[in-house]
Amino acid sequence: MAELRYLLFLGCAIPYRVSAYEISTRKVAKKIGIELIEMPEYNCCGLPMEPISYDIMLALAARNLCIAEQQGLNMMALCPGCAGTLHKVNKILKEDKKLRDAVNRYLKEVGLEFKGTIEVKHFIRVLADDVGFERIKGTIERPLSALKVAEHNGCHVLRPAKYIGFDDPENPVMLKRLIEITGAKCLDYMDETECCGAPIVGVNEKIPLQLARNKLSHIRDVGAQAMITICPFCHMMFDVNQPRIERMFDEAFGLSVLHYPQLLGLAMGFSPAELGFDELRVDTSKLLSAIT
């Protein structure tokens, strides 16, 4: 199997809070055949900043960019909001000379310059776009076909839409698609692209546990065995603060939270342990009873 090669964007939060993304993202691409490259000295995709100083976002960014025109790659990432933020900043400066040339000024500072010869993408697009649905579908040993999940986007994979352009997100798609080629069947649910919460966390206490109680409650109600995800923020709000909604509303969940190459993993025949599972805070033995 010819291999796809990228540059792999790690981000600030995946290796130290949610590794089990990183993990089981290793173990699928390379059986799908993509090779991950280890990016050197990269720094924060930039997007904490974009309120505080967007001349600093967009420094940030670049310089990122710029690292991989060095080692002409294309990068992946698998946080939406860096693979956001490096492709709007991407496009953006490939658009306006005027902003690339002052970015430009700030770079030269450091030995850097911004030629706008790479693309990013995060990891679900990589495999819808260049990886391809049949591709991963010869992958898959052990279809999941007893299970049925719900999944969440987020936000920033999607949107905005205008800097983006990969999917529908008032009705997306290719993350369904992307769950049902392992076997499992994706349920609909109600308010399935609002957000999970965790960008106002630290703000209000309590608004963004209710934002993901109220999904939890509405996937609890169709049926859904897991939620999957595709956000390191999203996954947290949901799985490490599942326990603490419950105190809070005083309400049971027990809801499995998946990182989808965990799921993609699972059925590609990877055992459990080598996809990370014992880093996910809510018990998944019933869940994968139900696959044994």
Given for the second form:
Amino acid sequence: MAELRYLLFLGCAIPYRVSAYEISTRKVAKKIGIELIEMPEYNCCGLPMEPISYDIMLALAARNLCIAEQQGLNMMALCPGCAGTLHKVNKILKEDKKLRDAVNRYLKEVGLEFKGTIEVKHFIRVLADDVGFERIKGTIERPLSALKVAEHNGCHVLRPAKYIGFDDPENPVMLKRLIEITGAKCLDYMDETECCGAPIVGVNEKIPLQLARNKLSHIRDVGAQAMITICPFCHMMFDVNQPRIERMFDEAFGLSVLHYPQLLGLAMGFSPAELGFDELRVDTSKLLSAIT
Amino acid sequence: MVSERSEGGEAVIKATEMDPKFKYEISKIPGAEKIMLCFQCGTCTADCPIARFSDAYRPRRILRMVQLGLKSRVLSSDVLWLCAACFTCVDRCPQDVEIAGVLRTLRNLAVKEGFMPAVYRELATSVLETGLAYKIPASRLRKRVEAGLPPLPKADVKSINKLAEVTGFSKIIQARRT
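Could you switch over to the form predicted in complex with the partner chain, since the one displayed so far is the form predicted on its own?
What follows is the whole complex; the chain from before opens it.
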């Protein structure tokens, strides 16, 4: 088996306000035997700057890739935006010599050069591709067979397919399989692969909140007890914003929204406190009483 | 907040308002190379999650406006900023147009013309000052210690600002909105 050592790319949103995702990831990674190395002097992945300037996005992403190359380690990112951007830029810079030369002219100014010697993966891709389902299954101590949940992948883990090349964006199964390893049942629902809307919250709140409400309704309608996400932004849309959505549409959901490693961590036998449950906005007591 | 009103200007389009070379200019920029291949099938709009909840955002319409050369209408339009970059249109376009790449190209050009929603200036300022898109509050840093999380690394702000300078990014951010 390949060595499970990665530079952990935290990005901006997770240290800013989604610590539970990081806390629970570190717990389950350690239990599985994934060694996470802190990424030195990293910067924004570049994605938030892409609407302003494609060139600065490339330069910021490439600088992170160069740091990982210097460490001689592959990267694991928790945010799909970061993972998708770094994966895509890594791929196009490896394949497009003209673009690589242009970006290397920028990087030369800060004493760096992109060589294309490492890989970047999102956390669930590390679990699915590198760790493998069997090994994860071996860490389960308390199967959550009483639970029915629904997944929300988050667009950038899957799309654009030609740059990402993971799972099937039209009918994704990897996160479902990872959920079912915990013993929980993962339910299908309408518009499962649809975007949460978070990327445009800063310019228009009405549309994303309607999108999120639509997904929450579909998930409630199939009888899921919780929603499982793998993206800090999707999580904020469905968890942090859920009370706002309830007020806006005069509708009650009360749907717990967990980061995937929180679900996995429960099945491994960690306590909710160890997995950062206190940070979740929507009450989880009903959910937790169903599994104890 | 960006409104959902349609792109500005009169309903009647004058031929003199069109820039027949705009599509060629656009198609030289990475991500927008295939703009001329759009045959207006409407798959992008039909599958767009934003278009489902917006009366104004129609990716097909934006692409047609580019093909027609309605440069100033497109670049000054608020709807440009409603694409959530979910990339559904990119994966489903039968002509492989990479619509989200065209939208990004148009946004980059709009910024050069002085159109940029306030939120992006905030994010950009944070990147230049701290290396990250969000300024991490001191309370969060304290919580990291309490939770037993390792400290965040110091950002190399000098290198980031150098990259911003050589890519022309600093100049864009410093420019006042016209």
